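There is one chain below, alone, in structure tokens, taken in the form predicted on its own.
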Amino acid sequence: MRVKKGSLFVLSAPSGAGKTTLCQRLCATLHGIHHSVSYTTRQPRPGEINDVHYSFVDRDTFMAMIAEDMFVEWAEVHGNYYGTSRKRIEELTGEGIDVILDIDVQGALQIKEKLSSVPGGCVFVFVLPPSMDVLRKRLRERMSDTDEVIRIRLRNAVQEIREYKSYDYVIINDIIDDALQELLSIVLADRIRQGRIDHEWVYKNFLEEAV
């Protein structure tokens, strides 16, 4: 086993910028990376499956999970709660599997303060739309939100974009295939960092007999 620990890749973006689609396509393309399923108190959208797109729980259950420190991060977004299971992340990264999260800026900043809780470390990626006009069009084409909700999402988008300098990489999602290739390059480059190599493997295969 050449890679000892998995990394946590944290993607944030304004709603409608395409981060969830990028995560799903990355996991379908690249071996050894898992899209973490977040917990949420919001209602499922048409076609969403429990424990596939999100783990849907009621507010009381979510509050109990907070009290038991079960989340590596959690936040209230657009009136609903979202959280990332500490156990799910640590089990996967401990097995050498990379994990990718698509979470809001609040959650990403929480994780940045808790790097010691993640075995392999974190890589932070911010996804931008090509313009606010494109973002507005994408939100309307989803046909899942009211005009008032879209206005709130656009207003929040401005506040979220202000935090892009807190991230390691920025991807502009204009053409999805190009954005996917950029995300792939980030993950592949991280996998060959010296810090991720299993040093025992190097010693046994190359150095043990030379000692």
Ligand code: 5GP
Given for the second form:
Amino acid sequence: MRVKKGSLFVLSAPSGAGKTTLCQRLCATLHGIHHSVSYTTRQPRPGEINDVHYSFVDRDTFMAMIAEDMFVEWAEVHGNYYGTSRKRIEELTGEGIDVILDIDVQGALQIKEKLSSVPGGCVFVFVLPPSMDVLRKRLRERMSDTDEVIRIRLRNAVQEIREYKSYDYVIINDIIDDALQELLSIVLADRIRQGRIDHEWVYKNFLEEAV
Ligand code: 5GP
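Now that the form predicted on its own has been shown, please provide the structure of the form predicted together with the ligand.
Next comes the full complex, this chain leading.
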């Protein structure tokens, strides 16, 4: 194994920027990267499968998990709780598998603060829509929500976009295939970082024989 530990890719974006689609396309295109299934207290939407899209738990269970420090980060988003399981990401990255987290800005900032406790590397990617008008249009088309709910989502979007400078990369999702190529480039470039190579592998294969 040339790479010892998987990296963590943290993907955030305002609602409607297309990060969930990007995340799914990335995992379907590239080997060795998994989406981390979050825990949430929100109700499943039609078609969502427990432990595939989310692990759906009730509020008491979620609170007990916080108390037991089972989350590497957690946040309240649009009135529901969401959290990333420490165990799940440690198991995957420990096996050399990259993990992508589709989480909100509050969660991403928590991970940034705890960087040293995350095995391997951690790369922060922010996804922007091409414009505010496009975001408004996508939210209107996608949601059966009232104008008021859409207004709240847009206000939240501005708050989230304010944090883009905390991220390493910014992808503008105008044409999804182009955005996917950019995300692939980020992951592939990270995989060949010198810091990720398994030094034992280099020694065994190239250096031991030379001495
Ligand atoms: P949705 O309920 O529409 O799937 O997600 C709502 C928001 O919660 C999205 O911005 C999504 O990225 C975020 N989210 C999903 N899982 C997590 C998580 O584990 N932690 C945090 N902080 N946010 C999450």
